[in-house]
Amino acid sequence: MATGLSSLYARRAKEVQASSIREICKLISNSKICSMAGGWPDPKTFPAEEIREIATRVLTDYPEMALQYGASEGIPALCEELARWTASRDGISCTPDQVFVTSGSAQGMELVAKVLIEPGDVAFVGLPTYFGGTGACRTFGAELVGVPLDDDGMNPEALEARIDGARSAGKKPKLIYIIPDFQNPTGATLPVERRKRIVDLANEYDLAIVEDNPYRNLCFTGKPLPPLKAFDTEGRIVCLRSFSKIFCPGFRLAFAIGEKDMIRRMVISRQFEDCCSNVFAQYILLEFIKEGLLDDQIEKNCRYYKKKRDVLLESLDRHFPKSVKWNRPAGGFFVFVHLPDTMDSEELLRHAVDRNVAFVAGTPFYIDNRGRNTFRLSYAQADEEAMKEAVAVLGRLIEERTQQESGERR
């Protein structure tokens, strides 16, 4: 007879997989390791002094509101400010009741999946893509269908072919999960024409789009392209935005933009989870935006991370052999590396960790278990000198493996 609760676990609990990034972060808690694994912001960018001043003022002027429960949608003043801020920066026209403050964008994705997905519904996702989005869809029983990505992100022709294939097989296509700007993990940015075409496909085939865009504001040259939501004429898109990369992740603040009924259903669903997002943090963010500090913070972050990206790319150019390929992102946090087909990035990771270097192997980003010769590097958190040394270590390991394979072939 089984003991404990193991025999009572729900199937979804048995099937859920741990985040590869979180597991790696536990592995590399040793301070000697240079981690280019998680897409965690560099603490040097956190506006601690400004937050301290605002927090003192909030606690002095209205502690009875800041320390109390709040509306599940988000405090009304912040929803109003986010609607204004989004219209100004992104060209998305929305009302405050189309804005929903969530506890991180991961909660937003989970709530979208909870509202939209029934077991057997088909969700179309990038090959590769962020496994937090695919994990949320899987939790509620979605069948995932991969759509190839190229240097310009998701290919609309390939997407349409897979939608037609699912329909021909008698399945129910339901949503498209997409990261259009500085995609995780590839760093790719979707051109405007592809954005419009994917929205058109959603309209034509009666699909929802989840536009996950946590890196949008980390644009190193010019301005980011219009979000997909800006082309949404039928209310099919839920746009997820995060403050973790442009403000600070510890507050766990993000927001969703969607049509009123969709947002209302997401709000009701969250009321059985955590009631509301951190109210004190919401008031701090509200003041931070109203004082113009968030726009300033975004500009500072872009300058800061662009410099770190350049250091990483220069180091890759110097130390990696010509048989290895990688992207040159225009923003965000990530460089995605393609090793020769015969190499295994998980094997490389094991040797790298022994030499105090860590990254994320590529396979978890692929729903079909491909990508064994790929891995993701983040330039967000490691300092510049440590990155240079880490890339040199990786370059030597790859060269050693290349020579070993060459000897084996002879």
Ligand SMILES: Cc1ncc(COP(=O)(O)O)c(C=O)c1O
The other form holds:
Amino acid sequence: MATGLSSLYARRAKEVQASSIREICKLISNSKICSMAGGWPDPKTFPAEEIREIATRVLTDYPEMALQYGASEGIPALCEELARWTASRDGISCTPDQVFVTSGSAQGMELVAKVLIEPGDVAFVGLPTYFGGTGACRTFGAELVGVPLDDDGMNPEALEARIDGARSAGKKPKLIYIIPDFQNPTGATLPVERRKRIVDLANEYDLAIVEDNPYRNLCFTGKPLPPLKAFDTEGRIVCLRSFSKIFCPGFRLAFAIGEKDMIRRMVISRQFEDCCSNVFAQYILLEFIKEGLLDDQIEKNCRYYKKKRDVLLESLDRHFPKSVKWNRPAGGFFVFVHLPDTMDSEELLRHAVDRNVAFVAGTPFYIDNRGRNTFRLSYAQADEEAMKEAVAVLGRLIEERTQQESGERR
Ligand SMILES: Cc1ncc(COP(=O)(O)O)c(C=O)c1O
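Let me have the form predicted together with the named molecule next, following on from the form predicted alone.
Complete assembly follows, chain above in first position.
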């Protein structure tokens, strides 16, 4: 007789796939590996000293609140501060009751899907896109339809054609999942005209938009473009923001901004999950913002990651053959690489890992299993010198493979 619980698993648990990034992340703990795989921030950017000082103060001044359960929406003073902060930085006007503090934007995404998706509803997602977003939609039974991205992100015409296609097939288009700034994995930024057009399409076709934007503040030159939410006249957009990349991911703090009733439904749904986000961490973040430290921290991070991006791009220019293409991101963490069509990035990864270099092969970012010749590099975590060497190793491996292929063709 079979033992264990496997015969009792729900279908959604059986269908859920372990992400290959999770597997790769295990490699990061091997200190010999130069990992350009996970989208993890560089620990050198964590404001540990400031956090230590604020944590001591919070525990001394109001331990009875900091160590207690908190409101599911987030502690009210933090919601107020976040409403002010996003109004001044992003031009999104919202009241504190439209702000909802979540445990990472991963939870925000899961709650949006829980509130909106009925099995069979169609969610439109980028090809490629971050699999956290697609995974959340899939968990609730969405049918995913991919919209190919170009250098400027999601093309509204391609999106509209797919919305029409889904409707003609008798399906229910429900939401658009989009990462407009420094997209994961392509690093692309959506131009303003496309932002407006995609919001118009949501209005015309009665769709929701999930604007997932954890990299927005890591903008290396000038100011980021207005978020889609700034053009949302009908309350169709839930905007997800995160403190993982600009503060520290270990606190698991993020927030959603949306129309009041939508937020209320997300809040109710979270009550059966984790009840509230980490209260102690919320108070620390609140003090950090009130003291003006968050804006300084963001500026420091931008300078820091810009330098690392430049190191990676210079190394790619030097070591990668002309047949390989990649983007030059204006912010965020990622460079997305296209190998010649005949090459397989998973095979390259196996050879790379043997030489202590890791990246993420592209296929998990494509819901249709395309992208075998693509991979994502993150400049966030690796040391600059290690990154230069790692890119040289990858360049040599790609050259070897290119020569092997041309030999096979002769
Ligand atoms: C596009 C995107 N959305 C969401 C997340 C999850 O972020 P959080 O740590 O806030 O859950 C990530 C993390 O890498 C991401 O790249």
